[in-house]
Amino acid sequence: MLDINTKKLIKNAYRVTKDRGFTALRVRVPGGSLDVRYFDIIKRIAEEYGSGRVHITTRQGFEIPGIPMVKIAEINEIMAPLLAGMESAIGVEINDLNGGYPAAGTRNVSACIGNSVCPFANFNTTELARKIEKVIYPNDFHVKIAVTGCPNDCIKAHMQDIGVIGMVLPEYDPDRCIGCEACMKNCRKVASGALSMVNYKVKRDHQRCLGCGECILKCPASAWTRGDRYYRLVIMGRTGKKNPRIARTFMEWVGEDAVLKVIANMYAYIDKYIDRTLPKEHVGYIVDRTGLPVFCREVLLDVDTGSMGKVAGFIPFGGYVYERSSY
């Protein structure tokens, strides 16, 4: 009879499947960008040890099913070059590259394709995702983080424990403006209606501005240009059985250092307040229990939000309603 320590198995990034004696390997791809030379490793494992198939997960990683549990040690050695390239190259410390992944609780940091391809994206999402990976991995806490280049949120950052949304401060040159209202009309149709015309020139309402950059893309006279880059953090989005909900804005108009520091502090907060009687607990449930002021006190420790940064003093968290009387 096969004797397997399932806790150790899961921590090593293998899944307990419905087929006895077989597992599935989860391959991390921080930022969703993978050098094609690693496909050979994934292909070899799938063909020689697995079912010959690969599942692309919702978190932009790969899952290789049909692997006999007795082959895990062999597969971990085959995975060593991938870990060296995708984790060690980022700066993640993995003591034994031949031992496979050292943790699996913290999920793969996903990212939209970013400004290397998309005209709407305000920054290099893969680059930031890999910086976040360096801060958080390896770790056993059940945390999901996603990075998106603009408020279009193609990566569904609002469904994560932490979602990072790119912002840009649009800079306006009234001397170049021809008063065509293209930026204003577009902002009203697809964004937040932050622009208005005053004496034939455009006025931007900073309180309403999302920092999406749509005005820059629409201006035919280049009156709008990209200024400094910022970020908005949304927190406590989650699916699952218990009170699913959309993430809400926690910080906005903050810099990269603030983003990375808040995420690092959040792990210390989780370690301090998590319910250890549970096998895992989303950070949103911890915030529900401790309250937002405690969360703010812990995660904002030594965080410089900058002159533009804003932090939410109150977040009206809602969620799914299960009561039958609501139907």
Second form
Amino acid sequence: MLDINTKKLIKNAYRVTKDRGFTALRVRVPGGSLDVRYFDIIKRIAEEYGSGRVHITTRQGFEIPGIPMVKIAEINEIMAPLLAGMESAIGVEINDLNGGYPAAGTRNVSACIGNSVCPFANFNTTELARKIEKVIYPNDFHVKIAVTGCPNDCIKAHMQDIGVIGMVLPEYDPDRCIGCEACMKNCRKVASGALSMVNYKVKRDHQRCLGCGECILKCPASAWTRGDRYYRLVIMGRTGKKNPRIARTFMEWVGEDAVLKVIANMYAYIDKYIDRTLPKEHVGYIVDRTGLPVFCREVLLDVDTGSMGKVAGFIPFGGYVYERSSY
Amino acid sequence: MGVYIKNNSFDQLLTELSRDYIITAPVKLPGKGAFSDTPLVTYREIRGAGEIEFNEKSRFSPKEIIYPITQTLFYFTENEYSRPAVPDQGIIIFCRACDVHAFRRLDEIFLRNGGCEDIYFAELRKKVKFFVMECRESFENCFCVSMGTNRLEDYDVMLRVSGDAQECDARGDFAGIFTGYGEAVEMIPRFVEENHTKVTVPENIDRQVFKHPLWEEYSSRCIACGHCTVSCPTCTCFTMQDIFYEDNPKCGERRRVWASCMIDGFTSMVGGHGFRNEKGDRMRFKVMHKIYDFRKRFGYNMCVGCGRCDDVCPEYISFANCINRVNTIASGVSAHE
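Could you please show the structure of the form predicted together with the partner chain, as a counterpart to the form predicted alone just displayed?
Let's see the whole complex now, leading with the same chain.
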């Protein structure tokens, strides 16, 4: 006789599967960077309680299937070091380390490999992902956030509710420029064509510049060097049955504090406007109902966008719906 | 004249010297490397001894101090022209033994090549005093011993970091100045006597080497980015640019700006012709210039073995290894990897 509270089970990061009596545990890996010693715990749970396999999730976590629901309490105790090392250690408040994950609605904050490895990355994506995790977790609201080091967007930040994209303000010393045009040609081919040659030196069109840093990487003379670091926030991208769409730019050339504050404010916005008659409502659909101006008013509260920061006044979200009459 | 100078006294010494000299040295600029959160070690005018980077090789050579990347030769208006001002002070350059040897190569090209002295180079060159930082051990990719540039006779001051002090061998006018800031010690310069990287420069290179398939490999590997030549302490090529100011094209200036034989357009001619369109041809031209052509005219090799080209190549092409491959071919054996 199984008597399981599925609402609690789901919030504990387990799920109801197609095999009656069996569940799957989703392990979070904030920022996508995992100390290999945690493999031992994941392996033990999978071997001793599950099917001996894990599924690597699209959000950079591990899903351990084939676990008997009756074993949840036991497994939660085994996985305490995961919570301590990957959540408590980065400042996430977990009251009961032996009780498993305290929430599952807010998904793992994923990140591209960032500047610990990638030459293109404009910052350490894992570190920012962990800071965001600290701001938003634990929380039951269904929100997906990802962090990517440059506009190549390898983590697919454009498929998230909030996508954070690293930018750098390129600084140019014309005296160091040899006029090789490597930056200009490359910008035109792989980025946005923001550079042009005037009197053998380079002019940068800030309106076109993505802040990707390609010009800096190409420059043989360090005429282009790294200035201040900024971020672009793309919002309300989503998959899903109703109206899948790619995220659009909400802010750009803003600092880390602004990014974290907007994200924190978004949770207050969700709390205020979510349709509680539904089992859950994704933030993107809340924005569809309230309109962008209400979203802006709420998330920009006490946000310092800085002297460089720009905020979108209007966003044509687009996407598509399967049947127009149902929208 | 050997002098032992504590770091705080050394700082005061530099303050005194800065009255008469522009002091330049390699400095480490945090966050200024091409990759994010990495430093750039490059030359800057310094205000204090604490800014000097003693432990790392600079990405760029000190040649840019007296042979600027962009140098205005004169300004012009409709009927007149005038030359930019030249600083009154002398110029102190903190550098390595190989860098001083590299300046000797620049001297050949700018002062003694073609029977005509380059006045722009000459007027800055004669201001230079070399403060040479002793290399305790070889940096990565250095092959100065193979090129005979590890040892140095001509310097103004030789410096050895010794705990929280500098052991100096100061010569000429500097001997007296330095003595006032420390105590006399015996300081005999020590030089790197072995590098991990070793090259053998062939004495004679048959013209057959020009046509060797070796160079074709570089055509596929090299991306013509120019990093190697811009970081090279001995490259001297420049191009001329006449600028007409945007808001008043009746005025302008003539500049000379570094150019690179590795970059597209270097050999471009009227009609769209180019001598070395293949990157392998450019590599061959550069290598031959550094280890053969220059030697034919001046009697010694141009390359000083600082290894900066190997440090900076984004495609991991090793100039040092190329020299050895050429040597193998020149010795009559087929090229190896």
